[in-house]
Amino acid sequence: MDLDLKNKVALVAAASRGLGRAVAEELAAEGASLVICSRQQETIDRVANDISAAIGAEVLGVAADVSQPDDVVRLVNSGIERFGRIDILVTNAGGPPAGSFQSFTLDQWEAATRLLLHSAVELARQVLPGMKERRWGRILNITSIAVKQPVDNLILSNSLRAAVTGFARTLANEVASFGITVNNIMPGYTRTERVEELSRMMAEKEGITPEEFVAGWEKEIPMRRIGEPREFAALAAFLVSERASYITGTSIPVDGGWIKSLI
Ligand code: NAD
């Protein structure tokens, strides 16, 4: 299937590693030019060079903290300056801390809101005028399986991913007639650096090996394994392509069957 991404410019946020990086690599392999960001210039430059060298794509790395609106404006403007436009936006950010209701102050709720909700809103606000003008665009938010089935002890993520989903569903209706789609992918447990760090930390706390800790998750997954970032990225590439032109306002899991609901 030709995804027709060859002349497209994609901005992938929070892409120095993990799911964001996997999506960036997949889009580059399909021929898109890329704008990628993370918070450290040195790191994002290294990743931009690596992707460029491995795949031959044009990649601009920008240091930007997506929870800061000024950084988001600078990020989008840098991309437009370099490539003339942004056709595809993939929103992403680091995960908020785990914890129960009692463990968070209002300041921590506000920080998580800036990180997960405001980042997606502001990125969309900055790219939409150009997409509307060209009457083509793709917005894809990386959310979580927590949208369909809240995960214990992740109250910040459970609450704010739902907010992003409400925002995306409403925006999808507003911009559909401009040829712009807005969708979300809900990753399940996927083998990224964050998940590896988390499993090492939790295993140490529980006095077991990281493999034993991950096996606890795998018991809950019908495929009996956690996912690989490239399995997630394959769906992302399809959803931002021309071929997904009639899919909008939806959330699709890549979770090995973890969500047990019918729809
Ligand atoms: P990761 O920690 O491996 O990678 C996160 C990336 O985001 C890094 O490149 C980091 O530099 C960047 N980043 C973090 N905060 C940023 C900020 N404020 N501004 C700009 N860049 C920032 O994480 P991951 O596993 O790839 O997860 C990505 C997102 O998907 C997270 O929000 C996570 O909670 C969510 N998620 C992941 C899984 C999973 O199993 N991996 C499951 C469900 C949801």
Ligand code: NAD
The other form holds:
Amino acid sequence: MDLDLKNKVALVAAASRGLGRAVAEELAAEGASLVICSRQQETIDRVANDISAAIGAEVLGVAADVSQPDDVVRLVNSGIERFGRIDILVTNAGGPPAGSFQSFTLDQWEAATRLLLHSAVELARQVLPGMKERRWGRILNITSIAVKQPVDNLILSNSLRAAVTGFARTLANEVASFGITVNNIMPGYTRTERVEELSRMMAEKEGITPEEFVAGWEKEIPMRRIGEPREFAALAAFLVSERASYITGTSIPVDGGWIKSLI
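Can you return the structure of this protein in the form predicted alone rather than the form predicted together with the named molecule?
Partners and other molecules omitted; one chain follows.
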């Protein structure tokens, strides 16, 4: 299937590892030029060079902390200066700490809000004028299965990724007439550094090995395994493509059947 991404420019946030990197690699393989970011310039330069060498795509790496509005403005402007426009935005950010309600201060709530909600809002704010002018655009937010089925001990992520979903669903209606789609993609348990970190932390609390803890997750998943980043990235590439032009305002899980709700 030709996804018609060969002349598109995609900005993928937090793309140095995990799902962000997998999505960036998939879009590059489909022919898109990339703007990618992470907090460390050396790290994102290495990733940009690796993707460019492996796939042949044009890739611009920018050091940016998406929880900081000034960094978001600089990131988007850098992409526009290099490529002339941003056609596709994939919002993404590292997960906030795990813990119960009583374990977090107001400052930690505010930091998590900047990281997860404000970053998505500000990235969208910066790219939308150009998308409206060209009457074409794709915004895809990487959220979590926790939006539909909260995960124990992840109160920050459960709360704020749900807020991103409400923002995206409302924005989708506002910009649909401009040929812009806004969707969310909800990763389940996937083989990323973030999930490995969570499994180690939770396993230590329970006095078991990380492998035993992951096995417990796998028992809850109908497919009896955790996902691979490339499986997630395949859907992301479709949702930002021309082929998905009539899909907007929705949240789609990639979770091996873990979510138990009907819709």
